[in-house]
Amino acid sequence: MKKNKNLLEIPNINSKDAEFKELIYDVNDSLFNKDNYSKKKFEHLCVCSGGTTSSCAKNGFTTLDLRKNYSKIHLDKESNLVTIGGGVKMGDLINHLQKHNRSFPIGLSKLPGAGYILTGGVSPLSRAYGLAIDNIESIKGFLGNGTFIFLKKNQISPEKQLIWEAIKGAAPFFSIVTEIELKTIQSNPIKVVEGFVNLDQLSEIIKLSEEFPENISLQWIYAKKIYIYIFAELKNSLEDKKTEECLILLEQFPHLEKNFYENFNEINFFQQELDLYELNTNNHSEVISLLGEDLENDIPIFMKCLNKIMDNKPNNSCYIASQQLGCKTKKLLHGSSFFVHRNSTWKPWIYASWKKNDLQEKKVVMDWMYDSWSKLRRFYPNVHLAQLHNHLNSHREELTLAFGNRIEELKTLKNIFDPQSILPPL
């Protein structure tokens, strides 16, 4: 074990400011030693793969930092499968793949690590290629009891099937994944239609988007103003014709710009220069992600609800944003993973931010986050557990809404394979 707080430089400000106990860089047998990790000495282990979550370092907790020793990337040029370490950032992954004209459906940020994949992984490319977890071919790592695991798709024994399904969506609760093998995709040109819109225009665009083909998706953010990205992958002449037929409908919004990119890697979503929200190192934050189906006839009611939420936001650092799922994410087998809400079309998230150490503002902001969640539930009743909130009172409810009828299976796996609760608790 090593202890050097200067080595844990991470993007998440909450975790960066944490007075953690110590750092570990290697997964080995000593990690699971009862003498090292009795509940009297330590509640559970935090794991850092990319460092974008508030749960990768906490006051008084030990962090396992995978980024130093598990950062290799290897692409097999024959199979086009890529093997990555558990500490690889998504930006580094697509940078590597781009050298070989390949890509992977990463999210809107290039900063997350393998945790992005293992908790689901929603991308602008998901409608065409599925969630990140749908592209996992094999994993290596350790269960919370120290048992080494190597699982390969289509070679799973019946007794390991439940572990394989749970790894895809709920891995952080009972396992430490050190290596993942992934399918990659052909790198294609991208057209993005983007710009500021008002509420009425957003309403019309959401209505259009629910009829988009699988190669087009909508992303939007409502901070000081509303900014949208309509993302279109250009594959072949037949699909490109259909794409243009869809995009021509957007010409009724003259302020939107069309930008062409050679590949997905060139795009930077929600850039800081847009002045959409404060990216302030003096702020702490929490994020809760929701899931729901097509809005359809509820779009007008949703827009009124959204406007009311934003009218009541406590500061300019708070915002609501959303990504579009559907198509392939709905067609894949529902029982194949612990991402159980396969009927979802939308993944909105609530970003709540306050000046760190200002407990009064934190309470106001958190109250706004929970109130916003309660207002949005009628449209988005479920949760995407991309962030672990075991430090919040809403944790158990989030677990139930994230894993649905598979929560009892997850608890069973936790009891069997992480009996000391070394990993984040349920």
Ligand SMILES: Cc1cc2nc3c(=O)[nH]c(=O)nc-3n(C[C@H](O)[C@H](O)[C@H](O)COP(=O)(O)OP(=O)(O)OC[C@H]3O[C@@H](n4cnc5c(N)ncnc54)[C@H](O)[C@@H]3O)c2cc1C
Contents of the next structure:
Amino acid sequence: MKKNKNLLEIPNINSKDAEFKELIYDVNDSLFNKDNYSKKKFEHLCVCSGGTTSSCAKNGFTTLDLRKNYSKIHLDKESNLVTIGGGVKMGDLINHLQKHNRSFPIGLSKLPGAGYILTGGVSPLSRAYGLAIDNIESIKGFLGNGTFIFLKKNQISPEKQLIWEAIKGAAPFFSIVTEIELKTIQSNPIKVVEGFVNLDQLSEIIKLSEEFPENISLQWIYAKKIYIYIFAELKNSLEDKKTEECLILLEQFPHLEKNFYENFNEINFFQQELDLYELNTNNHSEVISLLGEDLENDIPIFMKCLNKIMDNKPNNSCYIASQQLGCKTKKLLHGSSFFVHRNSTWKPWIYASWKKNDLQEKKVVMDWMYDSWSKLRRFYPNVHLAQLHNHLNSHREELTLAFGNRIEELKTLKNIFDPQSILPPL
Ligand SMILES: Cc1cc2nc3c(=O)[nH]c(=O)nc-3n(C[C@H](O)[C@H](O)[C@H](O)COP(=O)(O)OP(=O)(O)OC[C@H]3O[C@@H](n4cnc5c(N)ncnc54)[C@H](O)[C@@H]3O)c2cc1C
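Switch from the form predicted on its own to the form predicted in complex with the ligand and print that structure.
In what comes next, the whole complex appears, and the chain from above leads the way.
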């Protein structure tokens, strides 16, 4: 996406390099006019919010870029509900909220846009506040057939109930969301215990983490070396005492650094200065995210499996990482959604990256990604569809593993509300 000088920078390099057909900034009736689409098989509209995935712009396809015209953020100070446009970046959201001492459970990066929320949204704060979708109060947007929709929690008519549930986790397949109203949370200080560890130490820390209370979560990355972040939200003196009792168990790893942050905004995960992996702007990449339950007694075999995967790693840009969900994300406090694998504790992801014009390396790297996925399946059998892969052969299988027994309902919604398959195919 680089033909027009006025364009906003797009973070995903695959999408940045794409020679798109046309760029649209507004969602209006003409968007759904048949003439906007060629009759070419599989052609659909790409939607761009944060622009962090390989599916927001593609060679020869039209992109609807929500970042220019759907970027407003408004916090209602009475209700503490925030309304954001469908093109808002998560970093801009929490920066705005911080001015009012509020926050939101965003993920490990400030770059993703509304796609983060609509595909589930796993945050280091999710164990205490649920997934991002659990915090949606209302949405506005258009279905793939051009119908305007406005849905508000607790005011959903029975005939709209299925659409509401599917918006939470599967919205990109049948809708374009232009506005989202979200619950916000009090902004609290955060303690982070972080540092490099070896495989044995990671194994011990995973074991400890499966007993963490809801305000503490573990995230780790295994790239050139292993780096961990234990993230603890500090809320009040009573809970802080429990947190300290829990964190004291980490004293057996005295080299880990303890850092205190005034608020979530101040934290930058996987910083470049740590030189965890080679960040090459000439590389293209794909990411697949998995979901699984507590590892419990499987931790030793999992560590062996991880070691094997990393032994076969094709280059220094590829890595495996994982974040911890659980506690509140396991509860259905906020009603049913299309994030069906509520029993999950771990969301690992495989990051596969290659020199962009090197097709040979691409093949080796993609083979490694699929091979690693097959090795990890026994621990993490499900998929978190945070990245849409309709350009890859694994798309159908990923859909089945992401939506489980709700896939047929999603297909029905797609047939009714996006009959021309303008949005990503199922
Ligand atoms: C550095 C980094 C860190 C991440 N960390 C986390 C994390 O901690 N937890 C987590 O859960 N995920 C995480 N992700 C994954 C990320 O949240 C998803 O890939 C998300 O889909 C990206 O959204 P986007 O808006 O930035 O992407 P885009 O590429 O702009 O959009 C991706 C797709 O989502 C759909 N979409 C986006 N906005 C809309 C809309 N308004 N209406 C309809 N469809 C829309 C479109 O189909 C679009 O093609 C991370 C990603 C990156 C790059």
